[in-house]
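Just the one chain here, laid out as structure tokens, in the form predicted alone.
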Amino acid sequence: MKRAFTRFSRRQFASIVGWSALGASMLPVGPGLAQSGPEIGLRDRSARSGFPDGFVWGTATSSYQVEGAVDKDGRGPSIWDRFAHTPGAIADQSTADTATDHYHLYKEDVRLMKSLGARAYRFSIAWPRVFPEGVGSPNPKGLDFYNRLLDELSAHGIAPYATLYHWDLPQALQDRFGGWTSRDTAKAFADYAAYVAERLSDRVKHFFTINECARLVQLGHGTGADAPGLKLSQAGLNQVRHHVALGHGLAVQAVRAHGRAGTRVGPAENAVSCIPAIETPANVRAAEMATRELNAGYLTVMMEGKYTDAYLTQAGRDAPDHTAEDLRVISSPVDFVGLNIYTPDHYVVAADNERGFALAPFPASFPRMKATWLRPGPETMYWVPRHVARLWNVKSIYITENGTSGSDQPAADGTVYDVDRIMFLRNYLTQLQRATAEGVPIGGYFLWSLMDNFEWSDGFEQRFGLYHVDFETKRRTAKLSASFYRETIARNAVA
């Protein structure tokens, strides 16, 4: 039987973060599908939808979702290992003990990337594989796997983009320190980041620190829907968020100190997305203000080195304990910002109130994808990076995740005709091209995901991959969307 909180799916935290993270009520809102233009020829359409020379096309996965081999070669348990084995925690009662067995099938998976024409691969490093206890003695066999993966990527001309933390905290740190409720975990993360950067930056030139602070805080420590399954007070949530932000800043410093010359580092965040309901100067400005305030607890403090006055006022006694030195570390300069973009969180209109904006509700008729939390709003792909670039003068942005789940059942001929995913990607990529054409500094795009995988509390019920995976046999089969993405990469234009 499903526990009620498993209804919180992969990114269904967005409507309850931001101001709601401070205890204020918010209305979930967002824009609709982009309208199609007049019919034109393929050559003209390609010219209109082309991307800059050197644009990086890639795919993305995360360690816990694909690797499996949770007890192989000295890997220690993670908080997700324990959580997934908790009765009722996962919608289909599955675990990621074997996942897609990427640990053993990585060579095949790299060949799949190569067949797409992908030039980059965003993956995450499993902290408990490298440090089974989170701290102390490293596990050489754990790092050996990533050395083998990097060598394979290099042999196929695919650039590695490594995420240091994608939620699989060593269980030992949860047991010893209380995980992210303690500053000690932020310090341990920095030590781990330093070790990895020193040993892998000969081949990895781009490191992402922490993936989606917003979700790991809200669902992992607020609703209990994700590992470690905690339900903290608002004050506790704000303190966890602060420790995660501190961990990010310490990791940035560690990568700079221990990585080779030219190593670049930045976050990968699913920012609360604020879209002007109607594109007028007043509404655009209101959406920018909303972006700054609704991301105040993480992205804003990282970029500005301070918590906004509105954030601290709203939090009151629940504001996180912090020091000026904390803020200095948190705002350590980054080389880029990674943005995970899926669904619009808020339609925004200008308002004559103390915030300067108002949030409109979603109508009941708003469309949804297979995952009911995923309301398609292609223009999110334009507005979020535009807001981030303008608010904080960010010079380099990567779209670190974007994609959709689908029903994805093979037809009689064995093909997965996922035209819903193709529709989704085509519309989002068209908005991405709009952004690059207007000079928003987006250097690359990582499609989520290379293949179907363990989708956190949804287990194997939601499929996001370009490749269909039979989770019993581990067989990978290209979906129709793989052909779409291959053609888009080959053209450097929306197919």
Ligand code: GBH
Second form
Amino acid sequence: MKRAFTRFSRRQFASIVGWSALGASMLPVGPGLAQSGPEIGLRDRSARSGFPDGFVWGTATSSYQVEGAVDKDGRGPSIWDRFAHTPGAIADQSTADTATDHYHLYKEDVRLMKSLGARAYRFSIAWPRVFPEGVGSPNPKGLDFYNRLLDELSAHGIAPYATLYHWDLPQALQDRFGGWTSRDTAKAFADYAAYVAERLSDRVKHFFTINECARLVQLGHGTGADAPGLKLSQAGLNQVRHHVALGHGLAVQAVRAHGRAGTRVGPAENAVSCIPAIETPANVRAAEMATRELNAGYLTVMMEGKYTDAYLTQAGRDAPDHTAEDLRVISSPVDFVGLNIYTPDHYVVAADNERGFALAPFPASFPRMKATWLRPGPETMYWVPRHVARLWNVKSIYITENGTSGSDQPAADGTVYDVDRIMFLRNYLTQLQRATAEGVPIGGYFLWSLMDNFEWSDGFEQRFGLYHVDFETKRRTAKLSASFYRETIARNAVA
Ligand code: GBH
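Alongside the form predicted alone that was just displayed, please also present the structure of the form predicted together with the named molecule.
And the full complex, kicking off with our chain again.
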């Protein structure tokens, strides 16, 4: 269905983008410039770059990365507290003990969201605030922080989207059960999810289960670069992956059983992204097959309720122990799929081999953003949601994260002119717009991140925020990209 759009006059357009106050002489065609050519571009902007009515624009953060206040009001320690305090674990030796102090400054942060015109906020709930020991007695003071936050959001007309697990596992569960190496942790996660859904679903209508299963599995338990810093065997890693998927499924069921009617739940995955190197029907099909195979232990098993043949064959004797009932739980129907989208993992070409696809190696010259893992490939924003919608007939998708870090040095006038971030966002959002215009069912977009925060093992060295944070004084300052995002939200079109 083609979406109706409004054509703006030059004056209307100027008023929308905020130039009207500057007077006509400040319009793009300045005095002394001949204006004999045809109107180009600006009048048609909303037609080319508009999003569906009601598209949800938001920003995202996670508890450990922003809250600080790690021992306030009865919060228990998490595996990330332990890990960050381990010498050598974090690039700049920092911890998130105080982070951005969002725990105390949340009212100011809600005002920052409001000033962007954002209508939604994706945050995560710290399990060790709610259950300091992971299981057992809840800590009402811990949940109260989220009650205060929800009230503040509601007072400003901002809809909450809550992630139940963004990697801050209660340390007690690591000590007691071995964390995700044990299915007991998956069960404990479900009990925690039930408790939270019961108490918050009067206001929270959208829950995400686990943020990026792959990273907590691979980096947390494979390379040891993330908490809990384990380096397991392949068999051990496959078992952790299974328990994490099981935790997702059990949490979906818990939210359904304990949330109010109409509470919606789904994952927030950083799917391995597969881009057709050249857009031909054969390559598109190959990229879809690659997406299915390369996410076999994550989205594919969640959506299909089985491990693919290739996954099991490749794992061989290291395949995870599991039951048919586990697979049924893991594939509990979800209401939407959340996708964190950053970088193209693979450019794919069709191939005459058993798998039907080949992965192109990255040339050394492929560009990178400040974080060296972040290769800019805006088209990943189009292809990943499209593959997910087509492979599994998914009817509702949210982009749960997208953004980039930058060097973000304030200029002499104090402004952070982060035009690299603006370039990145403009191009990714243009691809997002293509997706929505072609009918990929994407309901909203959460920019990572509202503000600079603790970037895991990179400490404070990678800044992803629209707002610059001085980590000494905790002062927030809008970067130029905040204006870009405000403009985009106001026009519901790529600015
Ligand atoms: C997300 O991960 C996280 O959800 C969020 O908390 C984080 O702050 C944000 O993105 C920015 O990074 O170091 O070479 O092993 C993004 C996807 C996948 C990016 C794993 C880093 C590790 C690359 N991440 N990847 S490497």
